[in-house]
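The chain below stands alone and is given as structure tokens, in the form predicted alone.
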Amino acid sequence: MTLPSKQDRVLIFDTTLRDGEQAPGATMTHEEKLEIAEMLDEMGVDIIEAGFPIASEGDFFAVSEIAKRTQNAVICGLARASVKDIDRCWEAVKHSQRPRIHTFIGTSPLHRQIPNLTMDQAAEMIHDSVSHARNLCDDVQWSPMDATRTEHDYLARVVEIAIKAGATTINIPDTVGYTAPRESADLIRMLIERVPGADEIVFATHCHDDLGMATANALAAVEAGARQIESTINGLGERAGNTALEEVVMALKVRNDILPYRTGVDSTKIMNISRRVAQVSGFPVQFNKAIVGKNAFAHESGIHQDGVLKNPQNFEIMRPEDIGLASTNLVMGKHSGRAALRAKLKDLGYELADNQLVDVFVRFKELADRKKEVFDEDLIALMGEGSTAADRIKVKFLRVICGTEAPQSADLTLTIDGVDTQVTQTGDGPVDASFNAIKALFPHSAKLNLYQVHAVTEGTDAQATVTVRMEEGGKIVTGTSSDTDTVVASAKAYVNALNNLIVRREKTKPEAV
């Protein structure tokens, strides 16, 4: 691949489909992964880490398909420091017009103990694995896992080995979110100054947000000479997450006066992909999240409202349009037609084919019949609704009886693998009864760890968005759904989680970087 200018070009490496999906409870279907990859490619992401090919057949197939379909971005797969992993990775990414193999090994004292390797043994594995990867692919990235807790002398030694073995990108991961901005910058600067050949490769930074400093650490590394930032949409990732793509992209854009670097990302596409990743992963964006949170452009204080009305720049450092956020919230209703719906959805970042519009329009009319006014947030929730062809379980019918006298009951019909089954169950409230009915029709051992409800908009006719999180044998999945009926939304969210559990059962969780 073409190396970026040492002066100002910063490559954006997105690992939403790999590290992002490792977030406990985040599971994407094959079609959803292809969709997110296409969106990443269209927005100008330079490198897409599409998955961990050896982790499962599903991951291998997804990486292969993304490699075949992607038009512009480099397609990267992750591999441990073994011939088997690297060969499997190459078989998946070789279909790309611009393939990359990303191989890694733990280098810190703690991480060397996991496979019980000495410094010399790990160094030999680094040489052999990078050399093997380079014999297969011209574009090889190498990562010393837990680099920020690795002895500096040893880190410099193994980075030099990887460069001599053929690595074209050296990624320095803050795997456990341990470092601080000054340390992040000093580490990159030290390697550039000490390691022979450092001026011929790209240094990357991969930060986790355990101490809330991932974005700051990434930007500090860039100031020190790194020219690739590894990130995820919405900061999705293990534990506290990764560097958020939208944060680094907008920080470089808004503060270009002190951060004179540029990316190739079209920032107007940020809001749309943020919403879509939240929907398919089951991880809603917190309201006060930087850039893409619901409150990012909201002003309640009278002083702030007055200032924004006089000049938005008084309290807004970027325009909503810069991230693809519609500047107006026009109300739709039951008399709105298809053309108006298509136009409104386009404003919100959704481009629909005619057959997609037919399905969405039917569901929009159903919603409009139940609500007096349909707001932007309602439409966004609507776009996240609907079963996919891959779903094995679907809610066909639900009626509950509730009130002050127990027990409450639920009459439920599920379509499971194309066959309708019905049951009536009781419970401690309508939601509990509905969940008991689902479990009776689709027995499982998953434990419900989280049940959460919030209103999409205001008013008694507001849609409720329900999130559930379940765990089975160490596998954590999340499900979400929205409806004006909270109990219906709850049942659909529970079923959504079960469908994600079915997908997760077929996957093996890969190691972190």
The other form holds:
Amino acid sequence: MTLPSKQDRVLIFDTTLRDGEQAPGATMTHEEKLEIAEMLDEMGVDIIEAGFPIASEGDFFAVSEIAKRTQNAVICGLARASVKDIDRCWEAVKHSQRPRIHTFIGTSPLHRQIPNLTMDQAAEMIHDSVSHARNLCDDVQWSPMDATRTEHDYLARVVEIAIKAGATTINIPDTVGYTAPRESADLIRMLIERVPGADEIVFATHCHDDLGMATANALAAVEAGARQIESTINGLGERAGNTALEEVVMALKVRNDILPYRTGVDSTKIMNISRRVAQVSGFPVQFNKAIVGKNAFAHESGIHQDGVLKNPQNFEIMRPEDIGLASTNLVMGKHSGRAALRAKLKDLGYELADNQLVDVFVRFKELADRKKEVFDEDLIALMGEGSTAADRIKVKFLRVICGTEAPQSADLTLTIDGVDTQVTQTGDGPVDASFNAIKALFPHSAKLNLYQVHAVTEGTDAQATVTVRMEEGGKIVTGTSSDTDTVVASAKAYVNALNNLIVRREKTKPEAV
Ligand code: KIV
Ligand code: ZN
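Give me the form predicted together with ligand KIV now, not the form predicted alone.
The complete assembly is shown below, putting the previous chain first.
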């Protein structure tokens, strides 16, 4: 996959399942990773970084399965500069029709210091690791971690070593989100001009958003000759996250007049994958997020509404349909049948098998009985329910007493491994009482890090989506649930997080990452 810097096609490399999943608490289940990989493949992403195979058995298994199942995209795995890492990575990606090994090492003065390497020692490791990877795989990507804080002479030297050792893509990471657009472009230009063999390989740009410049930095790098953008859905990632895939794809589409580059991504699939990643990662998209935020196409002020009605282009630079946002929001209700539900879900990007539809239809009817109008957002929340039939813990019954008179209490029955157990506990409010009851029935030492509630739609009968994040011995897990009763949603979200924790406990403890 060589794309010399003069061509106008830009490769989109998605790392939602690797760098995105490194966001604390964004852990996805195996099935969720397969689903997201399939969606990425269908939308035309060129390369999917599916995980870090040596990090855990779970990561290895996920990368292998994605490699086996994916039809179009290159499947890439990450590896440090060691034979053990690279071999493990190859064992996972080799099942792909188009495998890639991505190996990296820190090259800046600060990052060389972490393993206490001299410049020469790091250079030797780069040569050895890239050569080893290339002996296994024809497609090798190499990254000098913290490239934007690396001495230019040294960066040019090690990039040349990596190219000579067989790297086919050189990725330039702005690991700590420190660079700015002009500098990002100058760095790529400097490498293309100085490094022998630079015109034979693809330069990639990998930006973090600590200063809010990730998208601008990535696009500036492209203008300077980079032909691969590394990004994640919703900009998910450590700290302030990575370049958001939807932003670079739409910027290249909408401003093709001044950014004359093409991607292979079908932008109409953006909204669905954005929603799904938000659900499975437990990281909701902020309302005013570019492209995929709830308000990105909402016009509140009278002047704007009037202008948009006269001509959408007055205030919209892209159409909602361009990102797959249905322009109508047909309301469903308790009289809607199975066929209507199936059609509606298909519009929203969910293709269900008959047995799945049976289950969703039951839950839809339950919701429609409690709520007069079921909006798209309600159905999306319903589809995002974290619980599955395989869960070891389920909420069977919950009744709370709350109000101005303390103590508030919760009477709870959980089904744990098929057996019902009941308890009544008090707490500081009904949610606290419910959580205390869960702890009494399923004792654990996990600490609650986040409890977040947001209304799915407007109105007092709106569903609440609750997100819970907890930590146990460095393992961070998230749980979500939606219900018209906020306390029920809270208890179910907590139980969902506990079920995810049980799965995490069963995974092998990761090596240092
Ligand atoms: O940000 C970074 O430096 C990375 C590398 C592993 C490519 O994610
Ligand atoms: Zn990164």
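This one's a predicted model, so the numbers in the text were calculated from it and none came from an experiment. Rigid core: the largest C-alpha set superposing within 1.5 Å between the two forms. Numbering follows the first chain given and starts at 1.
Fitting the two forms on the rigid core leaves the C-alpha of D483 displaced by under 2 angstroms between the two forms.
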